[in-house]
Amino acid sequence: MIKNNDKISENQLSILLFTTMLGAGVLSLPADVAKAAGPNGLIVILLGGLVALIFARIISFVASKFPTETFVEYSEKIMTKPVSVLLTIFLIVYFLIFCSLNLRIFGEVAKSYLLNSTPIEVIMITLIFTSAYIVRYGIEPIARMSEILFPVMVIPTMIILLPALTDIDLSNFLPVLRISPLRLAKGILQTTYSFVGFEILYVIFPYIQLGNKLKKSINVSFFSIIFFYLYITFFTIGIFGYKETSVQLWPLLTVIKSINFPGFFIENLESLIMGIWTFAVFTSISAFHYAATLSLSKLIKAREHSYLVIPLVPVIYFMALIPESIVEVYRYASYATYLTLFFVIILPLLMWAIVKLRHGGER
C-alpha cells in the first residue's frame, strides 16, 4: 500500500524529470554534439530531444495502463513472467550503471576543480551517502528536494553566461543542414545520453498523484531541458566554434572559465557553477538510485524499498570505480548509449504494440 505522503503531483514530476535527465551529461554535451553533427549541433538537441520525448510518452502511455503497478508488475502481464524478471534484472543494472557514471564523473571533475588533495574516493563516498539517506525517504522528498534546487540551478546558470553574449560569433553555425542525413541520425542517436533520466517513468507511476495534466507534465519538462541544453551549446559551440569545442572534455566550465563578469565579487565563477552542477548530480543519482531500489524490492518483493538503499551503495560505488581513467569513463558511457536504446526506444515500442493489440478495443 502506497502511503498518500509518498505521492508527488504532475508538476513535482516535470521538475523530477529535468532534474534526473540535468545529470553529468551536461558539461561534455556540447562536445559530444559538436563531434557528432559540427555547427549542427543545436539541430541534433532539438531533434534528439523531440524523439526522446516521443518514447517518455510511449512509456507513460504503457504505464498509464496499469497505474498501480511498477513495471515488475505490469511488465508480467504483458510478456509473461520469466521475460518480465530478467528485464527488472536488466532495468535494474541499467539504472545502477548510470548513477555509477555519474557518480564517477562528478568524483573526477570535483578533484578536478574544487577539491584538488581530496581522493575521490572520499567525494564519491560523500556523495553517494548523502543520496541513500534521502533515497531511504522515498519518491516524495527526492521531488521536493528537485522542487527547491530546480531555480537554483537553472537560472544562475544562464545570467552567468550572459555577459558572453558579445563574444558569440554566429557564423560558427553555418553552413546550416550541410551534413549527410546518416550522420544527422548519428548525432541524433550519441546525444540520447544527454537526455537519460525519463526512463524512471517506467517504476514511478503508481506514485504519481494522475489527474489530466500528465502529458503537460511531460511536455513541459522535455521542453524546459531542450531549451536549457540549446542555450548552453549556443553559447559554447558561439564562442569556440565546433572543432574547438569538440576536442574539450569539459567545454561549458571552459566557457564558464572565459567569462570577465564586470563588478561581480565573485572571483573564480566555475566554482560557482561547480556548486550549482552538484546540485544537479545529485539529484540526477538520487533519481536512479530510488529508481534501482524501489525495482529490487518490488522483484523479491521486500516489504519496504529503505531495506535495499544501504546495500545497493557499495554496488554502485566499486561500480563507480571500475573506469581506470575520466577516458575510460566516457567510453564506457558510450557503450551504455547502446544499451539505453534498448530501454529507451526498442522495449517501449514492443511493450506499446503488445498493449495495442491487447486493448486496441478499450479506452
Contents of the next structure:
Amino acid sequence: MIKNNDKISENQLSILLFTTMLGAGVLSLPADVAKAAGPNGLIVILLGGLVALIFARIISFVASKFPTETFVEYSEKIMTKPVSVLLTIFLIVYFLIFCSLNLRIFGEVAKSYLLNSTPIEVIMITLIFTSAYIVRYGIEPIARMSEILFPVMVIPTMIILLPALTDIDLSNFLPVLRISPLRLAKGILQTTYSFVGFEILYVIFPYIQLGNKLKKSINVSFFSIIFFYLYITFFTIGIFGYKETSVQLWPLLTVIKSINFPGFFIENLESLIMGIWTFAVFTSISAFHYAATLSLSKLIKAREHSYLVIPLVPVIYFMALIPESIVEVYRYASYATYLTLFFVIILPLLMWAIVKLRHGGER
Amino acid sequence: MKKLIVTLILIIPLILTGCWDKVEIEDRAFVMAIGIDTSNQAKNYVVTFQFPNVKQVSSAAGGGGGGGGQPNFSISEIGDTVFSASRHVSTRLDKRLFLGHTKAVILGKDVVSNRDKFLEVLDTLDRSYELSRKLRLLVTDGKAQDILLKNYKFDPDIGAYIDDIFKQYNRTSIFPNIDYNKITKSLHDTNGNAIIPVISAGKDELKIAGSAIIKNYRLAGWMSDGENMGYMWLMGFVKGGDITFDMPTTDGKEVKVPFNITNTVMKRQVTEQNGKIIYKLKYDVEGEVTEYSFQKHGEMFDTNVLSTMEKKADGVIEKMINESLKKFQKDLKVDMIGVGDYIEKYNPSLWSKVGPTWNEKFPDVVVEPIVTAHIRRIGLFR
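Got the form predicted on its own; could you also share the form predicted in complex with its partner chain?
In what comes next, the whole complex appears, and the chain from above leads the way.
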C-alpha cells in the first residue's frame, strides 16, 4: 500500500522537523520568553528545547516499536479501541488547530505589514490552497520542499541580523539566574510550546526509511532549532532589554525595523523578512495539514489520503477565522497550549509506561 | 462547456491581478519629516508632513535640469489624533502618504508638556506598522510647524538633514545621539523617563543642541549644550568632542587650550557602605591638544606642561559631570544616568533592597567621578 517513492530519508526527517517547528511562533517567541524569565530568556530557551527533545525522543521510541503503523493503529494496540478513536479525533483537531493558528497569524502579519488593502481572507486562501496542492502528493514532496526552503529561510535571517551586533548590550542578560525556580520551571514549560510541531512524529513513522540514524536526526533538528531560536532571542533581548521586548507583539520584526544596514540602499528590511517568514509558515502549515489528513484517512480507513485534503481546507479556513481579533488569536493560542501539554508531555509518558510494562518482559 | 471556460478565463484575471495594494511611485508622498503640535482649536493636534518633490528629484538625477517647482512640500492638517490627521491629509493632497522612509519626528513643546497628549503621540508612534524605529525623535522649544514650514539655506530636506547631523554627533557631544528606538526603550524601562535631543531653528538654518528631560512622561526641564555633555559623560556616551581649559603660561598669563577627545573608556562600580550607595565612575580619556600659544615653542616637550594640562582637563571634565549630576540629583530628582539600571544588573541583591523605593533613594547616592586624561598628540609643532 505504501509506495516506495513515498518514503523520506532520515536526513529529510530532521529538516522536516526543523521547518515544522519553525512557524508563526518565531515572531513572538522573544516576547514570550522575556515575559516568562526576564533577562534569562536564553537559558529558558535552551532548557525548554532540551525538555522538548526528551519528549520527542519518547514519542519516537513508542512509535518506533510499531514502525509500519501510524498513531491510529498503534494507539489501539497500546490502549483500547474506544480510547484510541477518541485520542485520534483529538489529535486531528489538534493538528487542525495549529494549522489554522499559523494560518491566521500569517494573515494578520502579512496584512498589517505588506498588504494593507488585501482582504485577509484572500491571503489565507492563497496559502491554504498552496498547502493543499503539495499535501495531496504526500510526504516526500513536502520533505523535499523543506529541504529547498531550509537554507532560504535560515541563512538570510541570520545575515540580516548581523549588522545589529554593534547595538547589542550584553548587560541586558544580567543578572544571571536571579529568578525563583518555580518561575524558571514555568518559563521552561512555556518555551516547550515554541517547539510544537514535532508531534508529527506520531503519524509519519511508516513513511521514514528507518536506518540506524533516527535518534541522531531528531537530535540534529532539535539542536539546530534551539540554536536558531537562541540566535534570534540573543539579538532581540540584547538590543531592547527584556522590559521592552516583553511589551512588543512581534519583537523579531521590530528588531529588523531598528537595524541600520551600513551604506545600504535597502531601508525597510521587514518586507524581506516577511518573505522568508512566509516560507517558514508555509512549511509548518503543510506539515500539520498533512498530518491531520493522514490521521483522518487512517481513522476512516480510506485508501488514499489525497481525497481528504480538499475537504479539510474549508475546515482549516473557518477555524482560522473564528477569533475576532488579533488579541483573541493569541488568547486562543494560549488555550491551545493545554492541548499541547497533553499531547507533548502526558500522552507520551503514558504510552511509554504502558509499552514498557507490556513489552518490558520480552527483551 | 465553452461558455464555462470563457467565463473562467474572464474571472481568473479579476482574481489574479497581482497586488491589490499597488500604488504607483509618483502617486506616493514619501514623508521625510513629521512635526506634531497641539492645537488650541477644537481639534487636538496639528500635524505637519514634509515630503520631497519627487518630480524634481528624479529629473535632477536623470541630468534633465530644471524639473520645476519647489524641492519639497510641507502640508499641515488638524485632527483629533495624529493618525486621523495623517488620514485627513488625503482631502487636500492627491498623493498617498507613505511613512516608511520618515527620518525625523519633531514634537512641539506643548506636546511634551502635556502628559496625556505626549502619551497619545508616543502610542501612535509605537504602534505604527510603517514608521521605522531608526527615526530621530526631537523636541523643539516652540512649534514643530515653524521648523518644517521654513525655507532653509543649505539642504531643504529636513528629515535627511537631521539624520546626517546625527551621524557626526561625536565631533561635539553636545547633543545626545539617541534615536527613537533608544527613547522608547528608556521610557518603557524606567516608566516614563527619557532624554530627547532638542532642535531649534535659526533665521535660515537648523541647529541640534542640548536636550529635553522627560520625567514621568512629561517635560521636566532642558539641558544646555554644556550640561548635555556632562550627561553624556555620566552615560559613557562620549567618544569625541572638545573641551577647553585655562592654562597658565610661564609669563603669568592664561591661555585657553582646546582638548580634543578621541576616545573614552568608562568603568563603573557600586558599593554600599553604612547604608549609603557609592557609585564610582572611572574614566580614561584620550585626546590631543590642538592649540597652545604661538610663542611658546618647545615648551610642550617639557613633560610638566603636559601633565599640568592633563590635570586641568581632568578638572574641567569632573566639573562638567558634577554640574550635570546636581541637575539630576538635586533639581529634578530623577535617575536618568543609569545608576538604578546598573545596580539591577550587577548587584541584584542590593537592588532587591533599594529597587522598590529607588526614586527616593537616588538623590542620596554618592557619585564619585575620577577622570584621568591622557594627551597623546600635540599637533605638528614642538
